[in-house]
Structure formats: structure tokens, C-alpha cells
Amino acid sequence: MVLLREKMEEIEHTFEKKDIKIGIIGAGYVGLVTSVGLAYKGFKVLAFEKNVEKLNLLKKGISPFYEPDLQKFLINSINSGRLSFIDEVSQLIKECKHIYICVGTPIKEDQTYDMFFLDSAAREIANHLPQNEQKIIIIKSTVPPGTAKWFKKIIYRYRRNKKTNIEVASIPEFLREGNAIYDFFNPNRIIIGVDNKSIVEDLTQIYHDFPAPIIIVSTTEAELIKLASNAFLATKISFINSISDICEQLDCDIENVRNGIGLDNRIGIDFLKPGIGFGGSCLPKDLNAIISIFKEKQIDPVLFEAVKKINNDRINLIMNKIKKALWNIKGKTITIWGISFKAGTDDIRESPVLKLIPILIKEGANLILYDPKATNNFKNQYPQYSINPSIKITENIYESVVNSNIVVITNDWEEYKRVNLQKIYELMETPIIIDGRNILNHLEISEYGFEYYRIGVNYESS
């Protein structure tokens, strides 16, 4: 891969100012990332926030979430007026020929997308369409097979018989949280989902300068290509989560036997890391929502289904080894390091650990958290745990550790590797470690003297 700092000089170096004026409806995660890697790419961008708070941050320069490298690719995109936040839809419907929706589509209780944000979206475009002027809506959003055309349906309903010139394709992103910058810039395909093959040549105007094979589908594939593929991402993880399970059976060594699999090109080693399960606001969301079409279709998503069983019994798995590491749970000091999905991110949707919390608490144990990026965002977010006597959130990772019995590792941050580990020895009370991300090197810590439990390794023979 190569170094984002590298990148971003390559792509400075080979600059050039786009005629094209693109509209950005929704500054959040998809959509910020979006705005600000086209600016840089050259396009003149409108991005339009209602929320008040966020908009006057994006106005500043700020993020209001972390990403790496989103912070100076935002404040250079905006100092070179090619980057602009607005609070009125109707200058970004009247001035952009081309415009990119990405609201979020949560997921309802009944698993299925909440299409809400998606509908209202279409409610300002025909409500602000100028007449004789051709629009080309470009969902980015995930949303289910179908949506696109349901999406010029609803204009045309809401427009009530008025001269309407519009096309709306499907664009979806395929950004991993941690690497969205790098991965907008050097993206593995860009797929095209377009239901009229008259706007192919407009949008690949868009397109064609990205290091990638650009795909022509219909919009409803584009859309299942979409949840398809992440729906195989969470198939893959559970895949070897249920692997690392039999090898602590069989005496074997899971990095041994990922490395194995991995190392077949039809295979692939990406995404092939036993843990404690995946989070986020993807796949857990476009896993269940699968499961859900499949359902309306009646057809059986056993696969999926088992994907999600497999997810969820993780917690399962690392209760149990924390309590085969401490015996007795109740008062013990129990030090989490990571609080968000994953490493790169300050995200805690359907983190894993927020499924842990509660069930130590329930046991009896004082737990003290860390991550480098995602202790205000659960501050914030689950305020009752920040008044809760048994639970300490401490923003230095040395702290953490303090009297602590064992430490539990649930993301996998660069920084646990690099920590002073005879540092930690000295500061815990009882030196052990769940490394529930087989992050750091389990030769080193037993020298230094640890208790050291990994994933996908018997114990006792290790």
C-alpha cells in the first residue's frame, strides 16, 4: 500500500480544475468522504448538512468524526474554494447538474432499511427541480435493490405531472472506515449502476482518471452488488472465527492456518483475521438486511444467518476465556483497550465490546476503558456508563492497567503493539492478557513474563 502522505503528492501533483459542479446532499460519513475526495480530484463541490452543529464544524474545517487524513484533505479542499458547506438544498439542486445523495438508511427493528432520510431527499429535489434542466441523482447511500427506481417513481409522484428531465443511478461506495481516504483514491472497481445508458458517458466523466476498472451494470445489481459483497466480507470473518474455534481443539496455531488459506489468490488473506467478531455500521447492517430480502423472496438465508449466529456466540468465546484466565470474575479489575469496531476509527456502532461491557458488569467485575480515538464518542453516547463507580474511562493507555488483573485487547490499534511492556507488567496486579485480535507477538510477551491467551490457540499446549 502505499503511504497516504505519498499519495496525496501524487495526487496534488496531477491536479486539474473539473468543469463539473457536483452537489453532495448529507455530509456524513459516506458523504463527507465523497466531498472532500472530489474537491481534490478538481470538481467545483456543494455539500448540504441540515444538522446545525455539524455544519458549523465542516464550515471551520473540522470533522466532526475521525478518519485518518480526512482532517487535511478537508481544511485543503476548502481553502482552495473547491469544497463548500450549505444550509439550503435548493442553491445545491438549482446549481449542480450532478448530485450525490448519501443519507444514512439505518436499520428498522424488522431489519429492513428505514428509507425515511432517502425519501425526504427526494422530496427536496422535486420540490426545487428547475423546469428544462437535465438532474443526474447518484446514490451513493446503501440501500436495497430496487431503490434507484424507486427513486425517480417518488420524484415524478412528488413533482405531480410537472416537466421533469431526470436520471438517477446507483454509485456505491465500497470505503473501509480506518482507510476511506486511501481507498476513495484507489478504489479495487468503480461500479456504475444506470437503468438509461444515455448518461454512461456523463458519469464516467466523473470517473475516468481513477485508478480502476469501471464497471457498467443496471442500478438494482449495483445495489446488490453493494450489499452482496459486504454480506461476503461478514461471511469470510465468521468463516475463520469458526476455523480459530476447531484449532484450539485440534492443538493447532490459527496464524499458522489463516496464513495457509490466505495465501491462495481464489481465497485471499484480506479480511481472514480471527477476533471477537465484526462491527460497524455495515456489515452487522447489510448482513441483517440481506437476511431480510432473502425472507421476502422466500428464500431460505441460512449461509447468512449462520454468519450472524457465528458473530454473535464471539462474545460467548471471550466471556469464557476470561474466566478460564481470572477463575472468579467478581472484583476483579478488568482493563478493556479498544472501545471503537476497529483500529483507524473513532466509530462504536455495533461494536463488539459494547456487548462485553454489560456482562462484565453483571458479574461483579470494575472495568477500566481505553482507545486512543473513541472515549468521547462513548462518553457521549452511553452517558450511563460514565457515572457507573464500576466502570473508569481513562484516556492514557498506562493508566488503564493500574492494579488491573488482566487486560483485555478487543481492537487492534497500532499503538498496543508499541507499548513499554515491562511498563504494563510492573502496573497490573496480576500480568495477563486476552489478546482477542492476535495483535501483538506472543514469543516477546512471554518473555517479559505474562499470561498470555490468543484466538484460535489451545493454552495449554501453547
Ligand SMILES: NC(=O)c1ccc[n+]([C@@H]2O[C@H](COP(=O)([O-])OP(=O)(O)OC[C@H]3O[C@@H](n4cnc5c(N)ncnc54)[C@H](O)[C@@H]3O)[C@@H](O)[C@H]2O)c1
Contents of the next structure:
Amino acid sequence: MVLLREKMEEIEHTFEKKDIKIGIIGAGYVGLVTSVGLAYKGFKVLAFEKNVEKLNLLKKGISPFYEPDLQKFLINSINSGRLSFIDEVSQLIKECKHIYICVGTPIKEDQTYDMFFLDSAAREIANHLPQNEQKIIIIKSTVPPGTAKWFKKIIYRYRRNKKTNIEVASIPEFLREGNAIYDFFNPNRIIIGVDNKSIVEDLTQIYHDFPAPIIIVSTTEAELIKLASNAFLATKISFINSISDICEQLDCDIENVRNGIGLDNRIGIDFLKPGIGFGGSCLPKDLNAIISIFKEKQIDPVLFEAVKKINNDRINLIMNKIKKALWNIKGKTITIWGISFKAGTDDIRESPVLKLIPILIKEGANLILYDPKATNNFKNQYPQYSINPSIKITENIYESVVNSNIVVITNDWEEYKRVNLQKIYELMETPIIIDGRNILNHLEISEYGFEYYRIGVNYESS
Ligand SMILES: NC(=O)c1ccc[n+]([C@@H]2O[C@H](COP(=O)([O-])OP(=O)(O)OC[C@H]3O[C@@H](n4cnc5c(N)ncnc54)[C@H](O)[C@@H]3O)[C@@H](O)[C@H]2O)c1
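Let me have the form predicted together with the ligand next, following on from the form predicted alone.
Entire complex below, previous chain first.
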């Protein structure tokens, strides 16, 4: 969904002023969006990012990553004097009563969360606590249930003789990359997890004017709500991917079937889109985490294991489609449209295409990669591919199809829908498209003469 223009302008012109100073630790996707969002809401925000390269960019008003509208919001927030990026976390801990924790929680090899960044943040806070004050720590990172309690325990362990009163709340983040600014101002719900009701009023002061219901729960419930929400979204995707597989065998078109299912209000059409599997920094990680938590508590995670397996198998599905379309892959030129895990972001974390690339290279294909925003991230994070003679990374969608044998679409940027199909047809050696996101109009495509395959349709019988 594109940020609604009028809504955006309305937000842009309502820089409120409030008397609360808020600290943010960690200025990645969540921390930076929270920083500019709270600055727009009128709070004075001090943000600290420990990655010096990122911090230096932020101080100059440059977003280290692509997110629609974020750059403009960042500059405006800094220029208004309501957002500053600081060099020392101690300043933020001393000056702000409310401190948001937005550090990463990557997954370890054993499929449990790596709590190192949260543990470090707790120790840093403890080390710099002033005497005799109250601090309210708000955990925004996605964490295993019980984390807020641990966070408080670590601070109390390390604070030594300081008499500062600490409360830890859990207010999970539900923003979607690609829509993060819109989502900040228009959340569906605000979950406030507290273990001490005395801070509820304090926290609702921050959130009272958001257009969403505020739900007060315990910290552990808030942490579980976030994990369970992501597990449910992952389940919805694997569910429709499964239905899409059976569509291919039953001569049904998944697009008709998903509409028929999704129009039921109890089900809903969102996240009911077949594809090559979910990726990103959240769904795969949080699904793995929930599986580990179930196992730790000796409950069979059979549902979530199935969701994960279905997702992992999507790469085989797309490989089979490529093999069927090309017959022989070795020596063929394969264009891939899509490196980020979805449209609207340059985030390539856990993008399904990262699994596809090495398989295709091993099969002897030559690859041309294109993505409207994610090529730089890809080059920086996978420098080995930049020097691989079998891979070409291009910044131009038309250049990406020159003498190509097939285009494989792996994410859902609007640009693919607006492309000049006649030109694409002419530039390709063999005009074949595999649409891994069912994003193109199949009737229009066929008129141009492409061989076109999407997900959830049986082409052999047609
Ligand atoms: N990205 C999303 O769409 C999204 C949505 C909802 C929730 N989340 C959750 O929010 C958390 C953050 O995600 P993200 O995508 O913003 O991660 P990110 O990696 O983009 O950002 C985390 C930032 O924290 C910084 N950091 C780590 N330790 C620090 C410290 N002690 N002091 C200061 N900075 C520190 C890192 O350098 C990094 O820039 C994760 O738990 C994630 O699961 C992410």
C-alpha cells in the first residue's frame, strides 16, 4: 500500500510540541521510524546508534536505508530541532525519563534469539543511571516472552548503589517495511505491556492521540502478542501457498480461489497472496523463535514446523518452474527482478532470492539481477557476487533483459507492472516470464506473445 498523499501532508503540517524528552537506543528500521514519528508527535527525541557509520549519516540527515518518505521526515525532524542524534548513550540515559529499546534481535544458529544487544543495552543503562530518578524503559524489539522481566533484572544487577527506580514496559512494533511511516501514525492497535499499573498513565500520555485502540496487558503477554501475530501472518502465507500448489494440480486458478476465500470477513484477503515464500527480517526469524519456545516448554510446534517447511519448499517450486520452462539451465541467461524481500524496501535480509541465486549459479546459469532499490545493499552484503563473472547487477530494468532467456519475478515492485512490455519482448532472446508474485496482468502479457507462467495455475492442461 502506498502512503496516502493527503494523510501524509496532514501529518507533515502538524508538528506538535510536547514537553517530554524521549531517548531511543538503536536507530535501525524500527528505531529510526520511531524517532522521526515521535519527533513529529511533538516529543523531543534523542537517538543513539552504536554503528558509527550509520550514526554519522544520521547526523547529516541521511537515512542509512530506503523507506518511502523517511528521508523527508528525517530532515524535517532534525531541522525542527525535535530530533538529535547523539554520540554518547550516557547523555540520553541521564536526560530522558522514557527510553525506547530498538536494537536488533537476530536469530542464532540454534534458532533462538540472540539477546546480546538487549543485554548490552540493559548494562549500558545501568552503568549510566543517575541517582534517585524514575526511568521507564520501553522495549520495541521483538523478543521472547519474559524479556522485559530479564531486562529489569539485569539493570538492577548492574546499577550498584544507585537508587533510581526502573520500570520496564513492552510496546511491540507492528510496522511494515515499505509502509513504516504510515504505519507509525496509523497503527491498528497499540499494545502496552506493563507489570506495574502505575506507569500506564505515563505511557498512555505518549500514545493517547494515536487513532487506535490501546490494549493494556502484561509485559509477557505483549511479547507473546507480537510473536503470535507474526506466526499467524506466516501461517496465512504458507496456507495460501499450499492451496496454490493444489490449484496447479486441479486446474484451478489461485487468483480466483484466493478472492473467494479472502472475501470472507473472518479470513480477509491480506497476506493471502501466493508467492515464492516469505522472507525479511521478521517472519522467518520470529517463526523460528516461536518453534524454539514451544520446544523449550515441551509443546509440539507441529503447526509452525509445517508453516516453515512449506515456506522452505517454495524455492524448489520456483526452480522446477524455471527448469520446466527452459528445459536446460546451463548456459542460459536468467534475469531476476527482485532482490529485496518485498517491494517498498531495500532490505534484503532473508530474501528468498538469496537462496535461489546460488542454486542457479550451480546449475550453470548466467544471472542478471535487477531491483529498483536493493542493488547497493546486495553488492555491499554479498561482495563475492559482484566479482562473480556469471552475475551481472544492473540499475536499469531494460538493460536487465538484453539477450535474456527468461525473467523470474521474485518481489512485487509496482515498476514491473508499468514496464514497456513490447520493449522487454524485443530485448529478450527468448521472451519467457515466470511471475513468482503473480503481479503482472496475465491477459495483457499473453497478447504480447510472452510465454508466461505464474504461481497457482496448471499450464500443462491449458
Ligand atoms: N524491521 C521491521 O520491519 C521490524 C518490525 C517490527 C519489529 N521489528 C523488531 O525490531 C527490532 C529491530 O529491528 P530493525 O529491523 O530495526 O533492526 P536493525 O538491525 O535495522 O536495527 C537495530 C539497530 O540497533 C543498533 N544497536 C544495537 N545495539 C545497540 C546499542 N547497544 N546501542 C545503540 N544501538 C544499538 C544496531 O547498530 C542497528 O542499527 C528487532 O527485534 C526486530 O525483530 C522489526
